[in-house]
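A single chain comes next, written as structure tokens; it is the form predicted alone.
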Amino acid sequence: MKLYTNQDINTLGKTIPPCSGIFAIIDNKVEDYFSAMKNWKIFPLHASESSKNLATAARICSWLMENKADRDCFIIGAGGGVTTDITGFVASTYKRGVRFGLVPTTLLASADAALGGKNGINHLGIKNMIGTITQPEWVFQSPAFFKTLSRRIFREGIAEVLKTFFIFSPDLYGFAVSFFSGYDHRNPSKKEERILERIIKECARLKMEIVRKDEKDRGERMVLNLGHTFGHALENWASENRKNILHGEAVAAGIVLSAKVCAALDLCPKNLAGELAEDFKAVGLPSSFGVRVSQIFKAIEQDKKASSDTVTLILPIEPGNVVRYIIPAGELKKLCSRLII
């Protein structure tokens, strides 16, 4: 996979390999950015977690068939994580797999969803329950998109940046907390723009380094799930109860809860969860939503990383040190009985 970073969107056409036709799945919120590409076939996607499902994937496949997309076509997905996830899923399954590239337009997608080849859709209320691991030909990153985002949408991406740096680089973690604490993404200075570009590039480099070692997520790559088992369960609860919790917000709360569990197991300092909560607060992220873990435990047991009677957690010990911990579901439920997320 090639990674094009800090690119001018007008150069996007130069990255597309020879193909029989270009088919773009574009989040309708950013469709105007691609107005110069009128020769593409465009499927405008109303992207949301509720639309990230088999029905939407089927509609896109029908659209591809109606427009005579063959196995030599090239598919582009442009938008946030929902768009990149569903594009990768469709491209990796349509006609048993066609080439595709991704243009993430949010910090969250640039730091996480568009990288690593995980493509998926939600099913029966569980996030990414159906999917593939298939790498795109390239990912095209252009931070110019970020200025169009609301403060909340931009900030949720910070959670994934901090997660990656916490796992792999204590120095970068501390630097990123300090940088984002005073960063206005809509009115950055030229110096701040360059720093953000370097942060995104370094985040992508660290993630792709671990993906190359364990593409299928069977070993080392699993550390990237820090905060996600609890975070995804919180998102499922929010969807069922019509609460508005964004993915990055849920991940931040999930990381803090992971630290609480880690401390309860005597694997990390008792104050780690509080320190993490303060870091997330500093960058504008919530660290808890006041939901009892017992309310989301069914979704935890249904998580993709869970077996019939155990749950695999990634637990934070300290910046630069996380561990994979397999725990019986019953023991985890008892341990979390009084905890909140």
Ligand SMILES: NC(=O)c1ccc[n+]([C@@H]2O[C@H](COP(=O)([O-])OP(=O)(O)OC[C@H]3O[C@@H](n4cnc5c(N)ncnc54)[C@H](O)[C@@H]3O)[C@@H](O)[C@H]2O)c1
Second form
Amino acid sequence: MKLYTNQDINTLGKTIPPCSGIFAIIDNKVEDYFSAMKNWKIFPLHASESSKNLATAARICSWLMENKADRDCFIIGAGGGVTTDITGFVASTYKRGVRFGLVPTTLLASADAALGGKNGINHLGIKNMIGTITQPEWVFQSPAFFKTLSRRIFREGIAEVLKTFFIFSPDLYGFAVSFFSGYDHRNPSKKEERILERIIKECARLKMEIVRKDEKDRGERMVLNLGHTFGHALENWASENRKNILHGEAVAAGIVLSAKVCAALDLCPKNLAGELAEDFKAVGLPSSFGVRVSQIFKAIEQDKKASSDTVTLILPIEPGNVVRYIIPAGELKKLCSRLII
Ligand SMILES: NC(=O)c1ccc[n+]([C@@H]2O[C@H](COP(=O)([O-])OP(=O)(O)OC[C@H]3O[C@@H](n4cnc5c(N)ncnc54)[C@H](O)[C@@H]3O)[C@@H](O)[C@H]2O)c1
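Show the form predicted together with this ligand, please, because up to now only the form predicted alone has appeared in this conversation.
Time for the whole complex; same chain goes first.
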């Protein structure tokens, strides 16, 4: 996978290899950025968590067939994590797989979702239940897209950045907390723009280093799931109960709950959860939605990392140090009985 960082959007055309046709799945909120791409066939996607499913994938496949996309075509996905996930899923299954490239347009997708080759879609109310692990040919990153993001959607991306830095680097974690505490993404100085570019680049480097060691997510890569078992369960609960919780917000709350569980197991200091909650608050992220863990426990058991009677958690010990911890589901349920997320 080739990573183009801090690129001028006008250079995008040069990244596309010789192919029989270019088919782009573009989040309809960012279509204007691509108006110069006259030779692209475009599928405008109304991207939302509830459209990241088989029905949407089938509609895109039908569109590719109607437009005679063959095995030598090139597919592009441009948008947030919903668009990059669904594009990767379609491209890796259409005609048993065609080449594709991703253009992330949210901070969350640039720093995380577009990287690593996981292409998940939701099924029967469960996040990323169906999917593939297939790498794109390239990912084209440009913070120029962020200027049209709302503050809330920009900030949810900070959760995935802090997650990656917490796992791998205490220095970068501390630096990013203080940088984002005073950052206004709609009005950045030139210096701040350069710092943000470096943060995204570092985040991508750290993620791809571990993806290269364990692409299929069977061992080392699992640390990247910090906050995700609880976060995904909260998202499933939110979609069932028509609550508006964004992925990054759920991950932030999931990381704080992981620290509470970790402390209850005597594996980390008692104040870690509180410190994490303070850090998230400083960058404008929530750390709890006041939901009892017992309300989301069924979804925790349905997580991909759970087996029939155990749940695999990634627990935070301190910045730069997380552990994989396998716990019997019954024990976790008891431990969490009084906790909230
Ligand atoms: N594959 C992976 O490894 C991975 C990792 C993390 C998250 N994800 C997935 O990513 C998804 C979340 O990603 P997201 O937060 O980017 O969500 P998203 O794709 O839903 O985008 C959020 C919102 O921003 C809008 N948008 C996108 N770019 C914009 C821009 N430049 N200007 C204005 N509006 C814009 C979208 O239309 C949408 O309304 C979840 O489905 C999550 O499961 C996948």
